[in-house]
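In structure tokens, one chain follows: the form predicted alone.
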Amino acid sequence: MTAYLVYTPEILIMISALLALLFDVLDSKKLAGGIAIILNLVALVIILGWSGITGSILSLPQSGGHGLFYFSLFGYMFQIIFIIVTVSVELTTLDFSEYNGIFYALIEFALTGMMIVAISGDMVILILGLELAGISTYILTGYIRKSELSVEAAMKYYIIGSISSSLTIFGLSILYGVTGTTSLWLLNLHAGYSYIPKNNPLLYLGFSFIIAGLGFKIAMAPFHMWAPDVYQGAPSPVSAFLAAGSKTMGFMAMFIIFLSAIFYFAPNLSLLFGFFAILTMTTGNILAIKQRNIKRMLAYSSIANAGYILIAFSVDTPLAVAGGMFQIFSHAIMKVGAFIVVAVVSVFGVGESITDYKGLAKEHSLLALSFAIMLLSLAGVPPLMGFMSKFVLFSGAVQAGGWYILLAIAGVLNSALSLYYYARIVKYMYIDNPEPGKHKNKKISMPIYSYISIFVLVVIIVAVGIYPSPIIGYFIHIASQYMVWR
């Protein structure tokens, strides 16, 4: 029985999504969020004594392999990303009577296969982790169903994580077939890929139909065009469920399978992946600036940010995939911030148009500068988070030198050049003056709830920025522990 303790977290989530099916059957919203909110917690206490951020109240899991499993600090690392994106959403929501019980289980279902992908260490549960996410979000899309922007969202990523689930079960099969092994850990961590001929052509076939795949998954370019369409008609929780939680799944995903692979077979899928790094982050910084909705918008600069997150799988170093899996816990942080503001403005008659957020500092000061320090920190303007964890990774490209230093010249230009676009709805919120009839929504009451979920993301952008030390030591430290054979 205790050998099941390992499995705990997991257990506490598939708990409360059960229970919130209860919970809408008994039509008691605030329950099944409520109880949701409190095992994802009890969740991630438990996880965070495992990664040794605090105390343990569980016995820790021996590092290692598990059959199908592989229990990692950096798979917790992760874990932790998920929940803290899923409590902020869900902690929104309770303010919204739109959201029941079915919602908060789909959503516990997704956390489940996200959680589930974090430790994987076999294709077979990698691909269930996944699909049991992709599903509950092709659902939750389309969740309010009356909006035919919903409707049309869920069925344009439908079909699009259907090609992506087809192209990288496709891949990992090629891979399975070459290696005669399904278990990743194994290939990663214990045999590596040293015995594997590397002039083998099928394996090349392979990595391209999972690059492919999971590239749809982060968003990355050119496998990026239905990322806007689906954040702009999904419900704005959802939207920042989307940025922040799936896209990280994805690049989990990506280091599961790609780490090792580009250390035994560089420079060639090394070039491979700084070419996509460079490709996504401008695709994504021009494509914003023209932008005239706002999650529209915020839809290319996460594609941006994947861009810059791709840098680590080219440079492969420690101290890159340190910066890597900063710029990844930076990004879930400010995304789902900013989408909840977008939400929450919602409430107060705020359109989606960039220009609705005329003059929004001086009807609702509190959302205006929460909302401008989530924006500054994605540009990457010191001293907040976005700009550590940028700094942390392009020192990553420039301390491997050669060519890698290019993906830094290159970081920096994209992020100077979002700041335009960042600075823009700044300019607006601060410096033009409210349209008639805007933000006067006074009818509804007050979204406390988001309001503190608001408040808890800009004091970690705040905190973090400026005391980076600690987390970047811990991400440095995850890195080097998980990157054995280098």
Second form
Amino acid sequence: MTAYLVYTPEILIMISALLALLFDVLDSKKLAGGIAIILNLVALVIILGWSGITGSILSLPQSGGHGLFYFSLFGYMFQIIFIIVTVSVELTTLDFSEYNGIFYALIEFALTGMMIVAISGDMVILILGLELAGISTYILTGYIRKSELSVEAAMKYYIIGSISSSLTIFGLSILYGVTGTTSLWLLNLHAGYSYIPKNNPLLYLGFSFIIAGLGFKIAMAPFHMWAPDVYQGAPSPVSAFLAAGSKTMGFMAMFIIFLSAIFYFAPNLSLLFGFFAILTMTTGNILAIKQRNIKRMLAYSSIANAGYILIAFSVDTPLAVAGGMFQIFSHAIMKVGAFIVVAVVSVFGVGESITDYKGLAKEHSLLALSFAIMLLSLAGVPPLMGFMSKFVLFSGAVQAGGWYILLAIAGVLNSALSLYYYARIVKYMYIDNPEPGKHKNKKISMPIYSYISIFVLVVIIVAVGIYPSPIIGYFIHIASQYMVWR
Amino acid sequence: MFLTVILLALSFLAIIFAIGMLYSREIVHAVIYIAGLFIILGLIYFMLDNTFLGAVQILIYGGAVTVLLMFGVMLTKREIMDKKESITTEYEYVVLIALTISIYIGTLFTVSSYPLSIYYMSMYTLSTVLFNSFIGAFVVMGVIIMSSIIGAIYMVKEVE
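Form predicted alone done; form predicted together with its partner chain now:
First the chain shown before, then all remaining chains and molecules of the complex.
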């Protein structure tokens, strides 16, 4: 029985999905969302205990590989990100009438898939986790069925997602064929053994398929074209979930596959990742400049962030990986917050065009302030969290020396470029006057739950930005522990 | 001798079905040809004494994949289906893809370090593996199917 205690968070989240379905039948949507949030928070407390951040309420499971799973602080950290993102999205949706129990059930199923990816130690369970999260998010994207844009986005996402899954599975099947095992942690353990061929051309073929497949998931250029369409068409809370949760899951899967023993088998991948990093961040930032739709702009900024994070895969030292994780964490928090603000201002009649944000600060000063903090943090303005994460990531690249410094330079230049389109919105909100006829102050109930989630996210962004040393130390600790096999 | 003749006959039949699939003018006919091809391949596996692979081939390819293709045909617009043309028109691509796949499979066989240990895989071993070391994957599979059923029901429900 105690052997199953390690799955307590996942089981709690599954239970919350089933309860949400039950409350959907009973037609009490607030209760469905509330119970899902409470059970997620319980799971969060348990994982915080296991990850050594707070005292643990359940005894610590033995870390390391157990059959299909691999328990590490690394995985727990990602689980914490997933739960924070999901809870923020669920809190926001409590304010909107169109989300019922099925929404919460599906988002909890997606969260289960992400949690499974985070602790997976085997190709089979990794793919199943990716699929569980994938299938649930395809439906969530088309959740507003009256909106043609939403259904179109769902169809696009479904087709792209299927292609991405099949590419990933094909790549992993080649990896399995060459190494003879599906267990990724066993592969790590046996990295030095002679039965695993080094520099085998088939390995590179497999890795190309895996990079392409997961590249679709993380919206890496040149596989990024779907992201703006999908994020624009999906309902804003779901866009938040996709940009912050689904993308983080893709990175987790890449970390599991590529930061394990892979570089030992195929050392030439570093250059490839460096190339993709520069390509992705430049594409994302340049295309973001000319966007007129706020959700498309945030989508392109998300692509640019994927480029920054890819630096960690290229440099592959504990400091750079810690920086990459920190960047993933901060990107998830900032992006989920930004999309939630977009969802909330739509309640007040503000459209999706960026010119609709003109003069927002005069009527909704709190929302405008939060949005400004999130955007400036995304741009990497000190003393916010986005600056700190980029700082650690780029100093990781600089510390590694050699041509990796080029990656840091590209990252800094791109951050400067991105400041233009983030600061433009801040200018619209604070300096420009509202266009006449816009911002009809509809008499509606205050979106109090959204305010709570925005407040918590802003507090995290500012607090970590001002006092980052504990969290940086923790990330470096995790990264060096995870990469101990070398 | 007798078995060799049957094997050769089956192989010949498989080629006929494959060509028939390429040249048929109706999508439904092509699907029927490909279903026949899958079943003949399954029979060949049976003849080569790999009953497990044969059963999988007939059940998954002859059954599931064919049904999937049929669904695809069913959900496609009538005008596309009514076009009385051969489905495949760009033969140079077909030849290219066939060559690539042949080279790929050929490489798999020639790479000597490839641990394709052919051991006897029985249904008994399969169930042991499935319900012991891979039980977690089995459970997650159930969750995936449940979530897709819930999603499908939601998506096809009438919009009120």
